[in-house]
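Here you get one chain, nothing else, as structure tokens; it is the form predicted on its own.
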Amino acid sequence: MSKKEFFPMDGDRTKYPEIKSDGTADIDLSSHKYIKLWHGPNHPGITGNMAVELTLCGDEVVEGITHVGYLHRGFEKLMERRKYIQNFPLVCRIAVPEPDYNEYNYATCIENLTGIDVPEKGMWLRTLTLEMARLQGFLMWIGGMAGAIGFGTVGQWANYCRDLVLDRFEELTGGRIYHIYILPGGVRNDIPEGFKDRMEKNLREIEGFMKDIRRAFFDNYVFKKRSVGVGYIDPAWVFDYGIVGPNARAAGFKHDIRKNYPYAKYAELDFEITTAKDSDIYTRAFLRFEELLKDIDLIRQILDKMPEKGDHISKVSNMMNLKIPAGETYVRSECTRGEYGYYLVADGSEYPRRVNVRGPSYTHGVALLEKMLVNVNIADVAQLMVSLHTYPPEIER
């Protein structure tokens, strides 16, 4: 930590505390030398309803502690008290902006234990919804990052583009946010007539806005000044802290579940994993921007390859009376934030014995964030948090 001196409010001259090798410091938080400040839980510069309890020495952070539980919580225990089919409206809330990954992982867990097959078209429709979820998730993230630094116009552009994707979700599933579209055996509805043309129109409009967003935001001197060289993630932390997704790929790790462990129809799609090396806030932001453009291309590939005819769901017995044989399974997918996993244990009854959700937010938003906040200027806290891309209900699940 810097040894520079500062003048506290009472005029006494003091110094920053010594930071030990494990990143901690022996500090007396009751001393007048330090002040506490709550960042959140309702703040435009955070990712959802969460808060960070900051201890400040002057304008630099000495300690940051994550606080969650202000929104949805306790999902895993709630799922043990509901029948399998009753959990689909519940799992959507674990990652509100991207509910489809929860639906996919949970439905696939049930299929693995029961042997239910998914028709070809149903699998393509699942892949479509997952890529649409990634696209609107990245658009929402760009809006959040822009808002955290004060680029309000860019945030409005990004959220308008997201609304275009939500229009297509509403047409396909009947819901804009919570879809409950992926079910055991396939998906709830077939693709509507004319959907492909309407989606293509939306994608072209989004691409036009992305050109403007790149010029106004990613090429902007102010954003670069606030993000280049700030919030560095050491590649040595990736395995120690369980860092995944764009946060790991920006540090040079070529890992994407869609490519390394293909699921749904990703093995039949043409794309490469994007990586970078600088591993700062700007690198993570621009890598997500590139992945957003890649998602647009993947949606086009999916719509071109999707068969026009075929069943979208298999015939399954009454799900309210479904009893899954005793066993356990783990299913993972690649959401906007990285590997998203579900571990399901069944005991042969009508209720899950145990469901464990492995969301990227738990490691990114607690262990990693709290480590990276030390010695950060208070003005950089918001963009650092957003650059790690966390969803609080995934933590307090």
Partner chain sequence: MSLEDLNKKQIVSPDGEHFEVDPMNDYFCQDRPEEVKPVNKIVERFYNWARSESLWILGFGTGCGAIEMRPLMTPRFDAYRFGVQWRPTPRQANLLIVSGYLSTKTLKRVIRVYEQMQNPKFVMGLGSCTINGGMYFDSYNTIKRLDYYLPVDVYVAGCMPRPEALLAGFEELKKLIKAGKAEGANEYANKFDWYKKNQKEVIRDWDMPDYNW
Contents of the next structure:
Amino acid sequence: MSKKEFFPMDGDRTKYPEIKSDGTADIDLSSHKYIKLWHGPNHPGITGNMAVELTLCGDEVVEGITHVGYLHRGFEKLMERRKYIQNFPLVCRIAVPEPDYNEYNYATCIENLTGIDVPEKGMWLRTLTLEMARLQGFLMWIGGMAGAIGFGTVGQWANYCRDLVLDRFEELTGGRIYHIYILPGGVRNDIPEGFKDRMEKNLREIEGFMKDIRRAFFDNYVFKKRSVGVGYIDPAWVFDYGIVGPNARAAGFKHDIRKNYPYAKYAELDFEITTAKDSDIYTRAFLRFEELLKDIDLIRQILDKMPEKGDHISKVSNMMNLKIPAGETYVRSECTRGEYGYYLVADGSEYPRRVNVRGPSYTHGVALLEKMLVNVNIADVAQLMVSLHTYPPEIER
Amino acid sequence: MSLEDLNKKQIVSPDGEHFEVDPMNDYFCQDRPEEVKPVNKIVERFYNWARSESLWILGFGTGCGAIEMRPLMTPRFDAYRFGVQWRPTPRQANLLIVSGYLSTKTLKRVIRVYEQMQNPKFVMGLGSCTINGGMYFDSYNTIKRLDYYLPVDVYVAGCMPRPEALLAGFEELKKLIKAGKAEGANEYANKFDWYKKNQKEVIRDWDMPDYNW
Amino acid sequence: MLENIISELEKQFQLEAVDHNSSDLVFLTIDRDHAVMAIDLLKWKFGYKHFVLLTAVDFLEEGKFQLTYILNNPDTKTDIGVRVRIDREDANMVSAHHLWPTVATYQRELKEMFGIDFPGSPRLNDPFILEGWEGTPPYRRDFDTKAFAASFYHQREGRTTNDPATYMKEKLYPNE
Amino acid sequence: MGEKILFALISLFLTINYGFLMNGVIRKIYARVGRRHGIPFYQMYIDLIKTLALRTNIRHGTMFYLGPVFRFAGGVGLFLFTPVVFGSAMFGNLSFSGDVLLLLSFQFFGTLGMALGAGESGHPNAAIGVTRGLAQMTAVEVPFVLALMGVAIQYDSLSLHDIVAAQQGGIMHWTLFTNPFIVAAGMLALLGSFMRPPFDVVLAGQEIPIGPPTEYHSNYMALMLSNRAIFPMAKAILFMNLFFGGANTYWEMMIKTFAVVMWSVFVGVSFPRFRVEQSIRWFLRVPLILGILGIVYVQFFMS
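Given the form predicted on its own, corresponding form predicted in complex with the partner chain:
Everything in the complex follows now, all chains and molecules, and the chain you saw is the first one.
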């Protein structure tokens, strides 16, 4: 008896499940070979409130179906019946970990259509908040990644660092999570005095932690063993599945909106696009870690280059009942997860005709996740989801 | 899960044995919840102290309030200091934090989760959206007040509430439990029909048993 | 750059309108039957291989839905928005899921939220976001979400509504 | 005999309390490493009272109820037949000649009982957790049994009392120094049976919440909490007797077991967790080789 016959499940795992002629997996639930298991919504190993319906054969996933909609509030509908300025409290709630990207995109949509100017300092402050949002998003993500494979220690450290960034957010904008800081024409408040020093102090502390995290987490034998070679993204999928951001960059696609489509003040900042090859979970994790370090550097650059004086917001008349001429526009920016886009259609009234949010998780979390779940060990589902950095409210809004 | 899954069906075992499965009787307990009165006042007071000092939160982030759960359990705010811990399964948890707005789809899961928790159990409503709908007052998909569907012990107002507010909420809940006023499970049992009526009015495709333990 | 592509497209298709939004973003309007063909051409010939989004806009007054496909060319860093006007009654559109697998997700959402049919798109009728929804698809403009929420859900009494401009003026600048 | 049983119960009571406090301290250490303040060290007692104070509970059948009982019985059994303090009438427990073999079966007894109970609970997460747990336990047993055999061969006895007696007379007589290979194999096996990272995928919170105890609550949970206090203690006492020269006083026992437990804690705070097949492979590599080396060493170099 050959080894192949003796271990029929050994060898090339991608053959299971067999695919029927119509393209669906050949899974006969009544054969008692499979288990249906819901991974979520009430599950600690899920990113936010969503669910993955897994069909298991032994320890291996043969089919995964994403279920979203648990967080659906109908934002795009609600925005249609609020005035432009009233929508600012709404948009930031679409993506809770990084609300600033929503505010920025939405404000820029309005500015594009009305031609409102943003003063120099306002732009710098916007860049600062966006970069801080990226930093805290990555910190939270590292915590989630470590948590997903049971490494609570690093999760605690990362969240401690995130709180330091949130402190500065609180100082700058007055809010911990939701800032409503970016408005059409600029930002709401000027930068407080001494902000730079305090930020520098925090950044230094975070850098110290990052050294530890690098040693404890990214050089960790167990983490490498768990994640190298798992959850591979083929570079050929990048366009098919609309993969953006770090997930695409880890697959070798050199695409960063901050560099390729410079917005805000990114054109004046000095940074390189981080790329990697062979996008598996470890590569993606390490790429995000490198981006995090670059974000720290970028924040320093922004604070150095920011002008001391100047208006932070331009005067916009009749902001409360802002009317926008008919037209449509699309604005994109690079959040931690990739391309964050707003498509706004104005019809000449005080209310937007339609606002559509293109969250990067929309493609990562449904089509791509379903594809990647097949042939993954059940214990790797949680870290796979975290490594894609899906965030459900973006999917369903 | 769909409604058809609850019908009786024939199942063939791997050995070729046929048997009938009636999910409603075999998988679910159909009994209504019953009020359980505390037996002894002094013992109950001691028990209440233990309950209040050992709150096990169910790890179910139902809304955006879940984002403040991590700071809550991590170095800055560290709710563990107050005996608040985190449990992944509803069986072992005794505090359900409804962290923010509930879409009807989530409400269904939350009801199931709540019913799987064991008496005594407490519910904390987090955020303005559980109180009166908050900024989603005109949303077609979120409920506007939580206390019509589940007995709520403590509300924490804010959008979103800071971790400090949550810690204050825990303290308030502890006071209520120690005073013996957090009897949500018994209230749910007493007003079971009313709660079920409200829940069914909102959840249009009710495809589960009326009570899941 | 974009002009070449548009003139190239104009040779093959009837472009109803071309709106230049900025130097690297242009919106075209193409009729329903030829839109997916044009997108196909844009993808394979002109390198618009990154599919950004697909969404619908409800023009209730005109009785039309506008579908917007935004395509991005990562090499030339330009975007083209392909707009398609379809009838509101019996709304259906040619599916584009064969070009990008991920389009199927967008089409599932549009089917659910707008009631636009995409024959042949996989898992189109599976519930995606809503559960047990009956009646008008919620993103249509004739669906009044406030009236629905007021009648369907149990409300807590005591909510008042203010016009933001006048209220803010009263509260913050009473003397002005 | 009656006196002996009474003494054993007293030592059980003392040690279970020590176990509870130790668990509290362990969680405190976890918290401190994560820069937190952590729960109060007495939190375990409150949790125990609270789980007992639940007013309702769900029973899924007899085996469901018996699962935690078996688990607890396994822990208590393991404890009762291990001499806590060498040569003490009070804390000598029910140790007898050949008890090493009995302890080996008690080790597995609880896990098997839990498997039956969790299987009856009907929750898929519990079933998956249990299959993982049994597979990993089996792999852990291999180096552990090798270490145990090595000790038995070295001291030519299957009685813990004799094994400890042979290690008396100074620190250099401990198995730790006379045969470091089997001690290394045994200590690595200890990591696997303590359910801490990197070998805690059985109870993994994120991967499969939370494995066998998914459905357990109220009294069942209380039993399992007590087991979590007594089982690691019994295990640590066993290892202390086998490798670290036993204890002559209760205080010595406390210090030595604390050190043994801390070994797993310090590994636990600094690693994420393995998948189950990875941990099985790991146990069948390094610790297995160390165990075989130890036996070879005993056979050819010590006799």
